[in-house]
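This document starts with one chain, in the form predicted on its own, laid out as structure tokens.
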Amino acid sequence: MSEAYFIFELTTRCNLDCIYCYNVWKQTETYQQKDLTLAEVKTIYTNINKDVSIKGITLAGGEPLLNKEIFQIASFLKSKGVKTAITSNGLLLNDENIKQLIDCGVDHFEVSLPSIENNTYDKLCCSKELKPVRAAILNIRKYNVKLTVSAVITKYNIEEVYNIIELSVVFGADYFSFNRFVPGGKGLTNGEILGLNKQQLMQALGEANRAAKVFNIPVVVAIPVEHCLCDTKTFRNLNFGTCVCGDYKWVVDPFGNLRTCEQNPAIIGNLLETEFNTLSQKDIVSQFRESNYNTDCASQTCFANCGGGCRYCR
């Protein structure tokens, strides 16, 4: 039986309004406001587990803690032996919620920290509430769980890359996730003011590489970078990967719809109605997987390493 990793988008709601947000419901009127319920999660789990070994599930959103059934959902996954993580903006991760999530089986927290400067955080997230985010990271570190700090890197915070990673280390993060800005969701309307050109991307990767070496922290470049865009071997302290969306990693939205990745609005089908194996074999999936292979890639041996990079960066 093959393995797969899933992201469950528990709600379309969020308590921030980040100008770089990739959520697909920020770019289409197809999605109405909705929370994924415990009963729906149980059905979805059954329709997945028949066909594939679930390697793990990340609870995401929107802001997943706005889903009032999040603790029951995490407890259900724990009862099934599923490794469960959560990705959050941190505003609702007070000590009580952190402890309850851990008790319910969550063993990996990812908190977004796109800036350590109040003004920049406000520009990016439309919020002046940076202090609770920093407090959340420190609170998580008190417990025996994995902690990742992540940041979407844009023109607004490119000069902060080194310092954000430095603070993450000081706050006890186990990993840092480097996410270059990819236009999607609300970010589609802000691409010009946020997007990095090649020179800026190289600058940001260079600063992340330097910080990874100085502070000895694993820095994961979460969104694949095409090798033809830059020689990733130059950044020996960074961890690059290839796109596994629609192959190893899948997304389930608050309506139970299966998608190939967080940025792809295309719906494959609904897991409340159809088993995973049937949906994953649809032509729309193979077409997505092949969409980043062009004639230039055919002559490049590096394609096996980057898979053509992110399909939404071109």
Given for the second form:
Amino acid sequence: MSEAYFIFELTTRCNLDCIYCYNVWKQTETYQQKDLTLAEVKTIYTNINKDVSIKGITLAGGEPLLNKEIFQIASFLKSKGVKTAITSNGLLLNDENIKQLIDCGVDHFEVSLPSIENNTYDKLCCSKELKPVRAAILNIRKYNVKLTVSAVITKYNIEEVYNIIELSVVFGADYFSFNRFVPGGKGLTNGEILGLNKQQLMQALGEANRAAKVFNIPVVVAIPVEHCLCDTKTFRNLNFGTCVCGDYKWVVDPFGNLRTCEQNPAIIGNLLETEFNTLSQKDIVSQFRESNYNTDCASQTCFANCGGGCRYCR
Amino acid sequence: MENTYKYILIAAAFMIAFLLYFFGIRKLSSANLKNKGFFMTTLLIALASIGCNFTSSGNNESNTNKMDNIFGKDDSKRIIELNKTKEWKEFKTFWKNLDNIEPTKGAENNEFTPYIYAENEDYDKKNKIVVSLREKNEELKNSLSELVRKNLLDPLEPIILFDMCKARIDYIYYGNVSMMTRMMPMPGVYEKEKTIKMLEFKIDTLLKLERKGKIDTTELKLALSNIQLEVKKFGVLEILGKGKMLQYYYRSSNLDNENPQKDTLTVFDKSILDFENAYNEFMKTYDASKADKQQKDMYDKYVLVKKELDTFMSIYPEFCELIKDLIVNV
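Now that you have shown the form predicted on its own, what about the form predicted together with the partner chain?
Full assembly next; the chain just shown is listed first.
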């Protein structure tokens, strides 16, 4: 039985309105507002678990804490022995919620911190509430769980890369996730003002590389960077990898729809009605898997690591 | 204060018993005298005994509290008690002084460190400071053992605190020195150095960020109190290192790891796992009746390290409270 890792988007709702947000419902009106219910999670789990060994599930959103059944959902996954993580903007991660989530089996927290400056945070997330996010990071660190701080790197915060990682380290992060901006969701309309050109990407990776070395923190470049876009070997302290979307990693939206990745709005089918095996073998999936490289790529030595890069971008 | 009440209670019990006895003699007939006298005497003894029992149970309670403090049932009381002692206050001042010294420029470099900054004209001056700090650390270690006798510290705690300060002093003034030797450092040593480096880095950076107004005092305190991970790493690696040659007898997977940052299982976790595996493997085959000198020596080291590791893991949450007190509380 093959293994797979899933992102469960628990709700379309969010208490922020980030201008770089990649959530697919921000780009298409076909998505209504909805929360994934516990009953639906149980059905989806059954339909997936028949066909693959679930390596882990990340509870995401929107803001997953806006789903009122989040604790019951986490408890259910815990009862099934599923390793569960949560990715949040941190605003609702107060001490009580953190503790309750940990009690319900969540053992890895990812908090988004795109800036440590109030002004930049406001520009990017349309919120002046940076303080609770920082407090959330510090509060999570009180517990023996894994903590990743992530940031979408855009033109607005490119100068802050080193400082964000520095603060993450002293606040106790175990990992830092470097996500270069990819135009998706709301970000599609803001691509011009946020997107990094090659030189800026190199600059941002350089700063992240320097921080990873100085602070001895694993920095994961979560959105794959193609070798032909920049020589990843230059950044020896960063962790590069290839795209695993639609292969090892899958996304389930609040309606139970299966998608290949967070950014990709294409719906494969509904897991409340159809089993995972049937959906994952559809043509749309194989087309997506093959979409990120051309015939030249396969002959290159770098292909083993690059694998063609981000399938959504390509 | 509690004892005062108990003594008052005992005195009152004696007084009541005496009065009852006195009035009993006067009012009662001689026929009843013996019986009542017996009763009163019994009452007197009983009341006095209750008083004695109160006192003795109070002592027990106080001992239990102290033991509970060490084993975490109410660590805040232990911290309060510790802060009343001159030994702890003195140690705290010493620790704070180290907090306020920034590592020598270049110490943060992960690669080979130039020989103790020999070209630096301040070398002699620095060396004298290091020697005096080491001496002070040694002196404080001895004075902390007094707190062990008072049951306020676990015997392992002054040792780890001493080791931490020693490593901090060395790092602050000399940087990472293990890679300066032609001998390959023992597994864990390099990681331990990095842990101390991270501890110093976090303290210095947080203080710097607070000075710049990038974080507020609440964040500073919370972040400082969150350095348990470094404390845990250091404590464990220090203990594992106590086996000295022991670690050469089992191959640590640390050595297989070209770049530890690329692995999700930390070097620290691996170190514990490797030791536990090696320990279990060794104990499976060890036969005391057939063991030679070397095997017996290894056995002793394995037992010592295992014992200290288990102890440290059990007292670790309370030990962290000590560190919190050292770092956060003035």
